[in-house]
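Below you'll find only one chain, the form predicted on its own, shown as structure tokens.
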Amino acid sequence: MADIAQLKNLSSQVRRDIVRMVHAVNSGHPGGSLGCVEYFVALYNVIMKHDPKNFSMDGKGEDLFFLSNGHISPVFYSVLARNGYFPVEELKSFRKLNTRLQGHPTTHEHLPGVRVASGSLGQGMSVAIGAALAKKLNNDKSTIYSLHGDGELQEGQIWEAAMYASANKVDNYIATVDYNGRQIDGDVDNVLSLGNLKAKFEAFGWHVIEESKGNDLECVIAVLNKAKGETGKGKPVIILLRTEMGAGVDFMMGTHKWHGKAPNDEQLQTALAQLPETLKDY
């Protein structure tokens, strides 16, 4: 496992991915990519056990993670590529024509590390489950993990889901919500109030998990570590992961109004000086 600060060079590197694939094509979903970068980091460099040059779609005997807010695949294609699930080069495709790399995630292209397409949003959590379900019956001890928007909460499937979950004990499953509060048209508060997430979750069975330091990548890794913890206990754990839309480039944050717009050449500039290159831009 690499140190801290190596993690967070990769995760500099990341941001960089991300405004860059998005602004190369004039479209994309910068603002909630930019605030994942963390939990993907941590996920797929400390938490899960997979396997990047063997991926498979069974994922026998590994830790599988599912995309369920697939609007967000630039922070996903960039952590896969950065682990070795396919060259880093091939990000220069993103959103582009007849290639892997589109702008929801999809199976049919075999990109490896997706198992699912996404981006209908409210269906994440009901993949994940039935993986989970299967690793159950196939005596497979590894763990599933899905991530979800806080917009997507409003979708009446993600509440069937919740409730099936805990009804049969998935408890080899951890549910994140990427909690930034902003949703495309505007704050989530004011387009549909999540209300109480935490008592709404522990209402329906749920061992709920809460961070307020999502971009903290230290606080991640231990709170990802802590849900770990509490896997096998005959509950479903789901982690309310508090974030910043934007985070790390500082025109980006504190509006809902870069979730889904790439930034000029100017702005590209802008952001890209408050990011440095710590890897290898492609």
Contents of the next structure:
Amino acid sequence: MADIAQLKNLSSQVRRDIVRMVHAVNSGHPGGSLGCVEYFVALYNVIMKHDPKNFSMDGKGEDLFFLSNGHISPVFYSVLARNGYFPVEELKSFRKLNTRLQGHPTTHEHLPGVRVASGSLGQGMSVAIGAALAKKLNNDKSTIYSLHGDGELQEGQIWEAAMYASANKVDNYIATVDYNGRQIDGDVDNVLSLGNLKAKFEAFGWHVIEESKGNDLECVIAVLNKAKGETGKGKPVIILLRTEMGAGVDFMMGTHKWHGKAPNDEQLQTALAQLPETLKDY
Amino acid sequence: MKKYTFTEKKDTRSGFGAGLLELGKQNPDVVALCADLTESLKMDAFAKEFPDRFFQVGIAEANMIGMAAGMTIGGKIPFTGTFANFSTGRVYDQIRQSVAYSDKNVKICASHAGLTLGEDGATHQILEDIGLMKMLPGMTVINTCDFNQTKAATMAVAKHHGPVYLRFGRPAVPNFTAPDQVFEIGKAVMLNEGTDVTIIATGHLVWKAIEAGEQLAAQGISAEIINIHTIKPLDEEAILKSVAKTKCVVTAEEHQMHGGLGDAVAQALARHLPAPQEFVAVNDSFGESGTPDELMKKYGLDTVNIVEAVNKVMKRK
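Same protein, the form predicted in complex with its partner chain this time rather than the form predicted on its own?
Everything in the complex follows now, all chains and molecules, and the chain you saw is the first one.
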């Protein structure tokens, strides 16, 4: 495991990748991507047992991750590339014709690291549960991870899946909610409030862990380790991870307006000035 | 003209159940998921024999489709089971994104398709499912005609990598195909050779096409009858070869005229061999409550309708 300083450097570079990717094609979703950098870095560089150099769809013996809120593909692509799933150079092709880095992640172009398409929201928890059950059938002791937007929880399929997972003791599975409180039309509380999310998941029979510092790398690593400690106990586990949409770029924080908007040239420079280049830019 | 007989009537869904049980014995990677319709789908024998590989998901079809997609990751071959309406329309986006676009090896198995579901009425009688499924890139669409063919198809789709929609139904219908048949996905079955007209039928309309062929023979009309169990990919070669000879065609299916087998045949003919065609299908309408026989009669899906369509199309040659 890399030390924390190295991981923080990686996080800064991932943030640079994100804003440069969306700027280059004047489209994509920087806000949620920036908010989930620590989660992805912690998961792929510390927590998961995985094999970037030999990607296989089945991932036998590996921990698997499913991104349900597919629109935050920039952070996913950057972390996959920086882990060696595909060349970092390929980030240049994001959202361009003939790319493997489609606007929303897909298996269709055979990008290593992606195991299911996502974009239409609410489907990833079901897929993750299926993969978790396949692991059990195969006597594979690995863990399944998934990430969901908080706005995404307004989709009914999430609750079908949540009900199934606890009723059937899918306990080799850790879901995480990117709990940033914002969605396209504004604050989640104003669009359609989730109410008491902790109580809701507890009522659905999950082991719920709250983490208020979702952009503090050490806290994220700690909470994921804590969640791992709760697997195998007969309950699915969910982390409600409080993050800041746009984290790391001052003018993108505190608003929902950067959910799906790219910075212009000047804004890009302002953002990059706040994010040291620690590895090489692609 | 070949004469077809049968010793008993059986439901096609039971053919699925029998095929699934057999598959369970043959292939440990086969798993089954059902949304609270285990007995209706005849999945109970599999569930009893292989409880570890049977997943009762409750009345939550969207979750079922997503779970099935996830189970393929790790090498499982999931068969999902519910009524055709809940297998397609209700979960179209889940099938589109998590299964078809993601190229997952899921077999979507749908019973109670069409009007012959009967008394439950139009909410449950989906007549659009073939169209919905055949529009999805990479989806194989199969609609079987009797017990034996459904059993053979169930076993065949497990060996095919990729998403499949397997459509069958509720009523007992003549079981006339061979129990030891080899089911070839995408291959039309020639039931009777003829020279005056081609009748292309799928599902429950296949037996009615055979009956129509006998009545037409009595009128001195030689009908070539083709059983299309795979609507996508369509065996265009067999269809074009037949229509090149007969110069006209009638398609017959328990489905909307828009989007079904008839559409697929018309498209093939328009591109390669334009020919007069008549459609025995539901004409832009929902179904209703009634017995299967009453409904097939009222909505024009009976033997007599095929005979009438043949007489009409032959005049257009």
